[in-house]
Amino acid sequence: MKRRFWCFAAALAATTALTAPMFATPATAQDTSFYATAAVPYKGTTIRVLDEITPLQETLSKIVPEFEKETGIKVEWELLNHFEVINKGQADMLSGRGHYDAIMLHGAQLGPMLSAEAIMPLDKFVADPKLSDPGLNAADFIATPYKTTAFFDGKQYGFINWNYNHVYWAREDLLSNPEEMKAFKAKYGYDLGPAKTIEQMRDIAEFFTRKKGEKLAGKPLESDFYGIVLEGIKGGSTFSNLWVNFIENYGGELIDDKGMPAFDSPETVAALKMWRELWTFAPPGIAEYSLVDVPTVMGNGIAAQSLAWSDFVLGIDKPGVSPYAGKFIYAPIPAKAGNEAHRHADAEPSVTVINAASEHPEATFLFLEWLASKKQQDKLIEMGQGGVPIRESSWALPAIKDSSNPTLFAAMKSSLDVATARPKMEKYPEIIDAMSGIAQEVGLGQMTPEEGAKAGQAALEKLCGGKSCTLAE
């Protein structure tokens, strides 16, 4: 069966660009001191970067002139669907062409390309003076999902660059209408609002779950209403979805410390029913919805509540865009009552390496450095008017700061305090493909959470032959 992979970029057919003005300032003396001196060995080299078109990509791409003008160093700057850039990228790493220097990873790529060596250590280059920005700061970036995507086996194979996170989205209008907050009390005992908990965002998908004439909000349907809604595409993001922001919230696991199968467990059968039970809440076409389709989904007004991929938000709650920009309100990523201390949150960190053929790396690397340097970050943050901060310090710049939106902007920084990388496995896209299949299963009611806890143990025991599933540090 054709491999499903998680698609940011393919978003672009259900979200805008994040638009705004455009500025290029000219570098002064003392901004270009560094990577000016850094680069003159390099002058009038050309290095090829490959990375995926996501309207945060698209921004970034407008300062990359910048980085040419002040190093002299060429940068063919490509971008592709995600797609394209999984495809070309490994295969250019693994075959050894070395056509592109720098090829963006998701996290859950680098297992795979460490396993096959294609990746290049940055840790001479971090080490020698000439190329190593000492104004980096790198104490500065996001410190979980950056240490657990950016090294493995005490070595240095990037800087973060994206840092791509589920947040908890739902209809404020509607959670604050003072009839629905009313029904609701009576009906659960406990005030209506943002979930807290995922006993909760059970509870407010029931509620609002409504058949076509009945009343929301005072008024009579038009269509069928949903409590929730969520992906589940066999591939795509719908397994880590479950993994991370039920399983593990419900204190069950994939694997183990020592990478070794520890899915069929009875936490795991807990979040498994969760699951099932909150898919009887969400559209009938949730069995082919993808992280794609999900913010489309909120963004027509259909659904009350989901977890989605916060980069999709910023394309969607805004005017112009959806007719309920405005409207929405987000939160941390609600966690099994009574566990809220040991809370989860769904990430996918990712970097941008320099393929291991490149014959251009210390060229490679100080592009690289630039990218991450906290005076390009607030450019690209400024630009955007907001984004998805790899830095610490970017959460108090104004773009943020004074955000007409601040529950997203809070609601991700909390998934990003919590925010780990994949482990690095080998096998993780086969991993992937079995276990989606089996969320999909179950959410369908095609298989109990209990066989579906033993057929993914099964299928991860099958995969991993009996040793443990993740790289060897």
Second form
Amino acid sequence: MKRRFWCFAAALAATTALTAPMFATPATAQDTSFYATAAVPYKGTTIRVLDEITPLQETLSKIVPEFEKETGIKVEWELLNHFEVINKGQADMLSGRGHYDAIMLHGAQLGPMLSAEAIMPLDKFVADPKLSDPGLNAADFIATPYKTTAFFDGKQYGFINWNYNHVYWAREDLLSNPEEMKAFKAKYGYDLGPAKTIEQMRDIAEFFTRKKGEKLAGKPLESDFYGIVLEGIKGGSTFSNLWVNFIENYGGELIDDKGMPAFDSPETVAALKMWRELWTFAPPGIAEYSLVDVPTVMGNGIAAQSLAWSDFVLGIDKPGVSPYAGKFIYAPIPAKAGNEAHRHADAEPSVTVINAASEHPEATFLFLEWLASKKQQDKLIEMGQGGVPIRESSWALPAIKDSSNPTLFAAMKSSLDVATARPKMEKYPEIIDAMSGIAQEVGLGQMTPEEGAKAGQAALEKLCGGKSCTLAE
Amino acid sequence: MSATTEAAPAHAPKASALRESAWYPYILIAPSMITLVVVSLVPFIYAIYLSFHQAKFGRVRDFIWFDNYATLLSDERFWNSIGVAATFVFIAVPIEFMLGLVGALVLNQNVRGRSVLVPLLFMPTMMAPIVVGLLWKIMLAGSWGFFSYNVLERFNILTDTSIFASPDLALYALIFVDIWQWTPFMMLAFFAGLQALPLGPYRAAAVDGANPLQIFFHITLPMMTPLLAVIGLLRFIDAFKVFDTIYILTNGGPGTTTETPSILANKMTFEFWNIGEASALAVLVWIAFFAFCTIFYQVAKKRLNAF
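Other form of same protein, the form predicted in complex with its partner chain, not the form predicted alone:
Every component of the complex follows; first up is the chain already shown.
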């Protein structure tokens, strides 16, 4: 009898130990039951979502079927390239056809789309206890990008989905080479290392710009080598790089607090001078380089440093993708010397919005909320062995904390700490088009920095028609 | 069998009457006319309608008379695009024309291996413009382009810049690509024309002892004029509308140095969603074309007997 008692007790203890974790994760159980319950009225509905194709979204696509399983809502998850998503997505929203229920929008697109009233506000869904996940924990979203992107005029238009951001990217094998370090110190009087200021970035760019046949880290170069590579193409993010990473770090502005053009300032001129100077240390094709070409050039090993989108870095700094994988180091975007306290970093926090013409807004809202939930975000980061977090808690996940390249995530975090969305401007595409042309002309030396500042101011004043360039709140 | 034989004479007068009626030609062209009206004329009329309205973000608002036209005509960027297209056309088309004509005359001389050469020559023309754009991007892209890296940079022909990134060179690079693509088309069209010319005048000229230059200027050229005029006009129209290769290679940049009206219209429509002004641009370009083609047609008809 005694023996049977102990056997029973042991079995009970073992069962308790095995089943305890199931009860010890109430958040998971609650999440699952919430979405399953909330989706009951929408079971069998099909929603169409348009997003852009990057390694992050491809990883996410593996999670999407779980939503279908959990809720019974079918998701047609369409991934297209960056430009197609912009063109096709905007055309669908503006046509009012509503083929797509949800569309990924870069922060910069929000101004024109809000102006066209093509985005559905989420407030009524957020306020509805049947649809609003009590466990979502919006306070965990990385605050500044979330608040400046997803809200406008007191209304919420999305959750944060993609926190695209810029980081400083350099060749560690060169920066830590003893021979190069010695020569650099002799020339500039301070230690060689990842640039902390824009001025240091300039010195490093100058130092490493070398002709074919000269030596680099003790070996003769088989082709020209460049001190820096930046995006320079018209129509990409060339101007946003110049605007946020240079002009704002120099204390300049595109528009003032009231949205009025403020480009023609001494700070902007100084930033444009630096921009022009850096282009002289860059490959000759810089004016052709897009956000795709910049990481390609870094991956091919013909440039020493860059400012690049961190999600593109993730695609290059991988064994087998680039021969220099593992030889890179990352740092926060360099600040202007003396202005470190007011540093800026370019970012493009993006949201997936509900099309104003959507016929299934509730089901779509549940899907977007589910995507932004901590559980799915954790899974996304783990499955992708890293990524670009939208939640503060993601920084502590093993895939990021124990990453083989911790400097990248530290740089990313630093950028996101200060990253803000673009101001909501109806004429954003025209403004960027005009300013990109000026950025190119100054970079190529076709226009002086002073002329560039004046031309930019004139373009802004013309486009904004003497009024504020931003949408009225 | 017998029923068919009997029915035929009964229907014959009806068919014959239809063929002789005044409506017969119109009935024959009706399907193509209906298609043309639906896919071409209706959108064109709608574009004219939009050009007189404030149409932003796909929403048609107020009727604003000629405001879109006035804005466009006072916009430096519009005139720049016309200048870029004019430079492109007036350099590329004459070169293609001359090279095509010379090539056709050479091909017409029973060149060895002509049967192999002709299909090979046609290859650039057969390629889709987007493929041509990508091909030349791979060849001429700064730092990594096959030709840029191995020739231009290696021999210091072009230093500290790259062709498509240079405001001074980008347009000429695009002109070069257009010449590469379309000269074979001109050559083969002219060659076909040369092959179709009657031999009688040439025999007479040979009897009279005319030299090759006299034969060319007094026999070949006059007989080829209608074909040269038509092909030249078609190429002119096509070159002015060029879009795909520019879109791929420079997208109008650096600055606005390669921005043609087609590239500008695309930006105004699908990037700026300024549909009213984009429609006005399309209408203005059409009017300019219509005027040019009408004048060309009249001149070619009267002076060159081309149409």
